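Just the one chain here, the form predicted on its own, laid out as C-alpha cells.
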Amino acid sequence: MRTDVVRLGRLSGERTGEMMKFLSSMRADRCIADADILVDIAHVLMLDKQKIIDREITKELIPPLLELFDEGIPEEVFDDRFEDVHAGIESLIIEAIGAEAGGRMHMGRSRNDEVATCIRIKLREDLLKQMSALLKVREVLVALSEQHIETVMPGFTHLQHAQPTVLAHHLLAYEQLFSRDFDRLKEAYARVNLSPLGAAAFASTGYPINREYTATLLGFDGVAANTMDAVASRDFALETLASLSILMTNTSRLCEELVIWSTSFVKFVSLDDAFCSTSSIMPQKKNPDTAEIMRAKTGSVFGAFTGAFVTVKGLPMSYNRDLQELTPHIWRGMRDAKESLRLLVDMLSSATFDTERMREEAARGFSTATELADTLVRSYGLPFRTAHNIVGRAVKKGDLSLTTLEEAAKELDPGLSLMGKALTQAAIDEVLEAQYSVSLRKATGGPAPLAIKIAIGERKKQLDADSCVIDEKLAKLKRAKEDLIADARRLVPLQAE
C-alpha cells in the first residue's frame, strides 16, 4: 500500500481511520489537484534551471508529472491515508521512479507555499468564470432595456407607488450594481494573481531558487513578496468571498423583485415554467422556486465568508493548520455564486413582462403628484414647499382636480388662488400622465427615452471593455500553461526514442 512519505521521518504510530479522515483535506483538495501538477512541473523546471537538481533527475521527474497532466490524477491519490493531495502526488511519484529522483521534487519548497499557490491558481480561474457570468447577466439586462425604453411602470420607495419610470431604467439600475460587482472581482483578481511559490514554510529557503521564474511559468503577474505573508495570509480569499457576498446580495434583491412581480396581485412578469414549480396539492400554483433558491444561496455565500473570516481572525503569523478549514469555504462560496448567476442569465432571458399591466399601475397611488407640484413651481411661480403642501393636501382629500387643488391652496393661504394664476384642468390632466412625467426626466441617468438611449450606449461600451479584460487575462493564462507544458516536454525525449 502506498504510504504518506511526509510522515516517515519525524512521526511514528498508526492513526485511526477517524483521525486520518479528520485531518485530511482531500475533499477540498480535489479542486486544486490539477493546479498542483502545474505547480510541480514549474517547480521542477525551476530546480533544473537553477541547477539545484541535475538534468538527469529532471528527465526522471518530468515524465510521470506529464502523464498526470495528460491522463488525469488517479483516484488513489485522494485516499484519506494521505493528509492532502500534495502528499498523495509526491508519494505516487516516489513509488513510480524511486526515492533517489522522486524524493528531490520537494526541494526548496513546503506544502505551505505549495497549497497557497494552488489555491490562487484555482481561484483566479474561478474568478474569471465568475466575471464572465456577470458579463452575461449584464448583457441580458442591457438587451432587455433596449426592448423596454418606453415601457412605463411604477417606481417604488418603501414598496409604495412613488413616481413613474420605465422598465429599462429599472433594469439598468441592476446592471449598474452588477457592473460594480464586476469591478470588485477584477480588483480582487489582481491581488489573487501573485505567486507564493518559493516562500517555503514561511522563511524562504537556502537553495538558490528563482521565484520570479516560477511565477512567470504559472502565469502570475508577480510574486507575493514577503515569504511569511505569502503562506500565512488568506486576505485574498476573504476579499473574494466579501465581493461574492455583495454580488449575491444584489442578486437576491433582483430575485426578490421577480418573486413579487410574478405574484397574481402584481403580475408584472411571468417566469418561464422551467424556472418554476407547482404545488403537490394546489393544482393552480406556479411558484418562482429558482429565484427563491437564489435568495437562499445568498445566505450560503454569507456563511462561507463568515466561516472563512472567523477562521483567520485569531491566527498568529505564520502558517497554522486552521487555514485548511478555510479552503472549503472558498470553493463553496464560489460554486453557489457561479451556479446562481448562470441560472439568472437564463431566467431573465426567458422572462416575459406584462407591459400593459405595468402601464396600468404607473399612475396609481398619485405617483405623478411630484410632477404636478413641480409644474406649479415651474409654470405658476409657487415656491416648491408651498406647491408640495398644496398637492399633499389635495391627495389627502382624495383627488387632484382643479377644484380640490384650489380648495387646498385656500386652506394653506386664503389669499392664494391657483385659478387666478390661470391653472386649468387640462394642464393638470397633462402633467398627471405617467408618460409625460417620465419624458421630462432627461438628466443623466434618468428614465426619459433620450437619457435611457444614451445610458444604454455607455453601458455597451463598458461591456465591450470588460469583455476585453476577461479575454486578455484568459489568453495570458492559456499561453502560460501551454508554454509551461511545452518547456517540460522539450526536456524529455519521446517515449518511442
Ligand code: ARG
Second form
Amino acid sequence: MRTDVVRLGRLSGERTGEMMKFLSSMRADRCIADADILVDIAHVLMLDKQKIIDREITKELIPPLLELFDEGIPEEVFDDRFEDVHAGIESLIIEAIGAEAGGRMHMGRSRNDEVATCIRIKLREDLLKQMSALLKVREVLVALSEQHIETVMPGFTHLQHAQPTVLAHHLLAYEQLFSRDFDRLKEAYARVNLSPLGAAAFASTGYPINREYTATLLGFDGVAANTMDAVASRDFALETLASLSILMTNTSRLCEELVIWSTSFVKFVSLDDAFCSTSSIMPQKKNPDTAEIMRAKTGSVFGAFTGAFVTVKGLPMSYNRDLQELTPHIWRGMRDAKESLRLLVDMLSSATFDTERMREEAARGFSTATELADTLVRSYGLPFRTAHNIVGRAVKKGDLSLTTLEEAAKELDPGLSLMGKALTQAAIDEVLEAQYSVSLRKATGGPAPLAIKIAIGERKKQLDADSCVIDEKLAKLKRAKEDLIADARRLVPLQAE
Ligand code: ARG
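Since the structure above is the form predicted on its own, I would like to see how the form predicted together with the named molecule looks, so please show that one next.
After this comes the whole thing, all chains and molecules, with the earlier chain placed first.
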C-alpha cells in the first residue's frame, strides 16, 4: 500500500479513516487534478531551466508526469489517506521512479502555492465557460428582440400596468443586465489569471526559481507578486462568487417573470413542455418547474458565496487550512450558475410568446395616461403637474373622454377649459393607442422602433466584441498548454514515440 510521503517525517501514529476523511480535500480535488499535472510539469521544467535539478533528474521526472497527462490519473491517487491530490501525485511519482529523482519534484514549492495555482487554472477555464454560456443567453435575447420590435406589451412598475412598451425593450433590458454580468466575470478573470506558483509556503524559497517562467508556461498573464498574499488570499474566488451571485439574481428575476407570464391569468408566454412538469394529482397542470428551480439555484449560489466569505473572514496571514473548505464552494457556485445559464438559453429560445395577449393588455389600466397628460401639455401649454392632475382625476371618474377631461379640468380650476381648442376626441383616441405612445418614445434606449433597432445593432456589436474576448483567452490558454506539453516531450524524446 502506497504511503503518504508527506507524513513520513514529522508525524507518527495511525489515523482513523474518519480522521483522514475529515482532513482530506480529495473529493473537491478531482476538480483540480488535471491542473495539478500541468503545475507539476511546469515546475519541473523551471527547476531544470534554473539548474536547480540536473537534466538527468528531469528526464526521470517528466515521463511519469506525461503518462498521467496522457492516460489520466489512476484512481488510487484519490485515496483519502493522501490528504490531497498533490500528496497523492507526489507519492505516486516517488513510487514509480524512486525517491532519488521523485523526491526532488517538490523542491522550492509548497502545497500552499500549488493548490492556489491549481484553483486559479481551473477557475479561469470555468470562468470562460461561464462567459460563453452567458454570451449565448444574451444572443438569444437579442435574437428574440429582433422578432419583437413591434410587439406591443404593457410595461409594469409595482407589477401594475404602467406604460406600453414592446417585448424587444423588455428583453433588451435583461440583455443589458447580463452584459454587465459578463463584464464583471471578465474583470474577475484578470485577477484570477495570475500565478501564485513559487510563493512556496508563503515566503518563497532560497532556490533560484523563476516565477515568471512558470507563469508563462501555465498561460498566466503574470504573477501574484507578494508571496504571502499569493498563498493566503482567495478574494479572486470571492469576487467571482459575488459576480455569480449578481448574475443569478438577474437570472432569477427573469425566471420569476417567466413564471408570472405563464400563469393562466397573464398568459404572455407558453414554455416548451420539456421545461415544465405536471402534477401527480391534477391532470391539467403544466408547471414552469425549470424556471422555479433556476430561481432557487440563486439561493444555492448565494450559499456558496456566503460559505466562502465566512471562511476567509478572520483568517490571520498567511495560509490556514480553513482555505481548503472554501474551494468546494467555488466549484458548486460555478456549476449551479453554468447549468442554469445553459438551460436558460433553450428555455428562452423554445418559448412561445403570445403577442396577441400582450397587445390586448398593452393599453389596459389606463397605461397611456402619461401620453395623454403630455398631449395636454403640448396642446394647451399647461404645466405637466396640472395636466397630470387633470388626467388623474379623469381616471378616477372612469374614462378619458374629452368630456370627462373637461369636467376634471374644471374641478381643478374653474378657469380652465379644454373645449374648442386644439384637442378633439379623435386626437385623444389616437393618443390612447398603445402603439402610438410607444412610437413617440424615441429617446436613446427607448421602445420606439428606431431606438430599438439602433439598440439591437449596438448590442450585436458588443456581442461580437465579447465573443472575441473569450476566443482570445481560450486560444492563449490552449497555446500555452500545447507549448508546455511539447517542451516537456522534447526533454524526453522517447516519450514522443
Ligand atoms: N489541500 C490543501 C488545500 O486545499 C492544500 C494543502 C496545504 N496543506 C497544508 N497543510 N498546508 O488548501
